[in-house]
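The form predicted alone is given below as one chain in structure tokens.
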Amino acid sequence: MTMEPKNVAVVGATGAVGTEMVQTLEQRNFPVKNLRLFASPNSEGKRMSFKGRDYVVEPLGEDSFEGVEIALFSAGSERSKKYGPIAARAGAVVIDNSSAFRMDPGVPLVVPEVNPHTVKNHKGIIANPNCSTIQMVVALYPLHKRARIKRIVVSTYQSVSGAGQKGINELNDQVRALYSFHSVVKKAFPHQIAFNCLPQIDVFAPDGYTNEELKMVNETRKIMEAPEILVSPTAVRVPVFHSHSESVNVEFESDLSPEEAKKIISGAPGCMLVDDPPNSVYPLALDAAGRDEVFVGRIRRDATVKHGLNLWIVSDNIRKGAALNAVQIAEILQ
């Protein structure tokens, strides 16, 4: 089916995710009739290229969405809360990458490989899930359809790009400082991230879990339409520029052998099986960077429970974990 050209806006266009959204629209040949790029006043007048043409970045305002049909938001929760409803009232379908609307029962939370049918329920706003949740459910949902998941224990190893451009800059600056025997400056993260691992992403809730970890619990249940699934997460920031890695332990209701799981993953939408440990072949953050797929490997039995598997899941958090997933949602709207 040929997609009808749309008037598209990208909000937060000059950030790490916004830039990737623009590139993804071009790379997937999304039918853009007119493109408008919005960002903070600091970015006003900057130029961005799209399909061989330069576009000027405009400041975001309440009158920015006249004629816009699809608005991709990557400007943070506060701006989404303010301008998302404004854009929707102006007639745009908002696809929001922030956490502002994810757990709103009236807003679909969509991963196209898992629950594309929920897009039709939108009332002007569709939420893009958290990056670490997206890659996990893309890999686990096809297994869940086969054997039903009871419990997930997940530890994430999340790259600094998950904190945006400021996270990338901070790791780069700290590495340079340390190799020059200078003191490091900490702004984006509470501790030095260079050559370190931080078991904190976002702020801590009263129960001791971080908001990032709680997102994985609540979003997984909503996306997979399985509120009974138990999810126990630990989210860790690591000194890697791009791609999140996850160690995932899954307990199923019935037996699922590693061999069958590998077969399922190899044929699942959005997944790529990379699993030959004797030859040191498994998903790597470096290999996933810039790629669309969710890479899955090291699939093996967990001998401590009756029906358990361990998996290693890696994906580019800016690509599939944000920009690509949003553009895929826009494609469903056609």
Ligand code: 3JN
Contents of the next structure:
Amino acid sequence: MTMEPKNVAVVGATGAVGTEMVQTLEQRNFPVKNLRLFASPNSEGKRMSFKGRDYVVEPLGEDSFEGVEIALFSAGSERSKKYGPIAARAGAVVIDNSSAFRMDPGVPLVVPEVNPHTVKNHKGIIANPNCSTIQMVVALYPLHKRARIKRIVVSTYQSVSGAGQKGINELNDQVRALYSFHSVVKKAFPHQIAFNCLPQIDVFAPDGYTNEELKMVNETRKIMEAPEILVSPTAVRVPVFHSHSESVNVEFESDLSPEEAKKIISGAPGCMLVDDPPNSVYPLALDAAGRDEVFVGRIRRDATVKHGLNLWIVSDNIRKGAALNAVQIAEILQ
Ligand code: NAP
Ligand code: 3JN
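After the form predicted alone, can we look at the form predicted together with this ligand?
Once more the chain from above appears, this time first in line as the rest of the complex follows.
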């Protein structure tokens, strides 16, 4: 089916996610009639390239969306809350990367490999899930369809690019500072991230979990349409530039052998099995960077519970965790 060219806007185009969105639209040859790029007033006049042409970044305003048919938002939840409904009222379908609308019952929360059928229910806004949730459900949903998941215990190892360009800069700057005996400056993270692991992503809720962890609980249930699944998360920031890794322990309702799980993952949309531990072959953050797939390995039985498996899941958080997932949603809309 040929896709009708659309007027597309990218809001937050100069950021880590926005830049990747523009590249992903180009790489997937998304049919763009006219492209508008929006960011903060600081970026006004900046030039970005798309399909060999230069585009000028414009400051975001209430009148930015006239004629826009698809608006990809990645400028933070405050901008989404304010400008998302304005864009939708102007006739655009908003695909929002922030948490602003994810748990709104009237807004589809979409991972194309899991619940593409929910896209059609949109009323102008579609939400893109959190990166840590996306890669986990892409890998677990095909296993859930076979053996029904009861409980997930997940620990994440999240790269600094999840905190945007400022997170990438901070790891870079701190490593350089430490190797030249300068003092370390901390802004993007609550502690030094270079040569460290921080068990805090975002702020703590009263129950002791961080917002990042609560997103994994609530979003997983909504996307998989399985409110009964129990999710016990710990989200950790690690000194890695790109890709999030996850250690995932799953309890199923019925038995699922590691061999069958590997077979299912091998054929599952968006997944790639990388699992040959004796030869030290398993998913790695460095290998996943810049790739589209969710990589799954170290699949093994957890003999301490009735029907348990352990897995190691790795994916590029800015790509499948944000930009690619959003562009895939736009492709479904066509
Ligand atoms: P980033 O690198 O800091 O980029 C932020 C973008 O927002 C920049 O383009 C910035 O423009 C723009 N912006 C900031 N204030 C603005 C304003 N007042 N008006 C218009 N544009 C404004 O952050 P990022 O990593 O790309 O993430 C951006 C957002 O995407 C996050 O806040 C989050 O909501 C979402 N996100 C989602 C996921 C996910 O898991 N799906 C992952 C990461 C991020 P300037 O360059 O001009 O400042
Ligand atoms: O820290 C990460 O690895 C992912 C961060 C995502 C993020 C960062 C700032 C604001 C989000 C998100 O997508 O949930 C938000 C937000 O929109 O709340």
